[in-house]
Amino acid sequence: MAALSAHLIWDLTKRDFSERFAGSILGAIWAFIWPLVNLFIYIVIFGQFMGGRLPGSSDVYAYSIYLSVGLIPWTCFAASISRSSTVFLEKKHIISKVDVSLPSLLVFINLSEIITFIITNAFLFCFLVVTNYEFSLKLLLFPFIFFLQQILAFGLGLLSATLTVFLRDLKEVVGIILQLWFWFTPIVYVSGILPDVVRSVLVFSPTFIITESYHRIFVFNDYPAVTSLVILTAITHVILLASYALFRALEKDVRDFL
């Protein structure tokens, strides 16, 4: 049964990037393509053609890496948990013809959102090294945090996978989240521009706390705060094991309505 569930995850995973280009001259080649757009458009359109700068910082480039850190990583947080809530409705053709464990379904769309995300950020670094940036140990702890961001996002993503079967809607509703949990996360300004009641709040959302600690990391050469990545590190498994235990009770109703 795992042997099973590893060798189809991976033929998904690979299914879903041959799908993306199907049809196009280029192919797989444009996976690398559009990362090296998305970059270009937060270095050089935001950092430097619309003079984007980062408070307190006279590096031109401040901005442009502050932008980039959090959104490359939000990208793929956000496209794991939209893309998650629909996987039980489209792969219900393999749901009903396989015995596979459902929220090993959503390993896939993680893998490909990740692999993309690596693609990118290879990117980032070459920039990183082309522009001098100086590299520290800090940055180990950096696939620490992108860790626990994409359990949350798989943690997420199963309880809206889960409750999208019964309630169609419900992934439009996701979209709408995700786009108003962006702009509450301090990823195109700094969070010193909030009201301080407006952050006194904030400071206890995951996004927040991922995004900030990203931005100690890079930009401002200095370690997350201890004691937010425990409350990240509870905020995370609590909602990953809420979730499935959520579709733990619901699986015969899911497959029943599937």
Second form
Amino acid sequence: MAALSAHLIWDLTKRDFSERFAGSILGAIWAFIWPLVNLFIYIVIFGQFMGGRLPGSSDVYAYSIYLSVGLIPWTCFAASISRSSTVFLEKKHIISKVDVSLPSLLVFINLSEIITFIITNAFLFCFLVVTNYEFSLKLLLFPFIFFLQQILAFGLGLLSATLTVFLRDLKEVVGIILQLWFWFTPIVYVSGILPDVVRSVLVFSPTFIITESYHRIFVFNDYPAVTSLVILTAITHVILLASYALFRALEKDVRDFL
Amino acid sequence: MIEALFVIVWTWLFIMAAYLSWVKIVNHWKVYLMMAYNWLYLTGIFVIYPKLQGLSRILYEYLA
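Moving on from the form predicted alone, kindly provide the form predicted in complex with the partner chain as a structure.
Complete assembly follows, chain above in first position.
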């Protein structure tokens, strides 16, 4: 196996970013305009124009914050998985010529999406400051929950990237699963509106636990459910381990197939 | 403040352990070891961090 090269990962991340806006006059400035527009939609359109309110809260911005802190990480999570699922196929011209470590291709996608996430969050934090949001030390847990989320995205991405090489239809299946997964996660709605039967099943969804944790920290000024997070951490690492073990077992075949 | 201090020390501890293990171990099994470190690191953060709030309050009252 080729070694993981930090230089290569950083080079691919930079290229991914520059290629996205190649040929445009504003260039990398678009990387700031897109998150700003998305945030505008979440806060102004959903929160103000459509009058979205959180049950039991009189704060006019509570729903906007609720929506933003769920949707911004989800966008990063979903984009990381969906882009990872086809990365081996898209980068086969590099894989066939250079002895590149295949997992490093997933790392650059994750990094690229994390950069977009950080830019969007910087705007969100500016909004929170402007609206006199009360910051607490509980917010320090946010990067760690996000880190856990991205490990899960990496594990699932590696699994789908490996299998998509042999079964091309899988990239469509991944898209459908992510779409369904989004609507079965309390991002745009509160979990309290779900029927008890559905809720009792959804509490086992990793994104349910992660999104609820974000909401608890940002909106309800509370600590996330520790037991759920600890179990999720263990499950996430088992998924990562299993994905990596499967990838190692199939790595030669993956390279041959490409 | 204790919470922030804990995060810094805990992170530094695991970065050092991971760096030393990555450099010393040549075998590819070190990837699995990194996963184990990562699991321990996050579990520690999620379990210990909320418990520090009480300690932080006691210390704050003591210093006040």
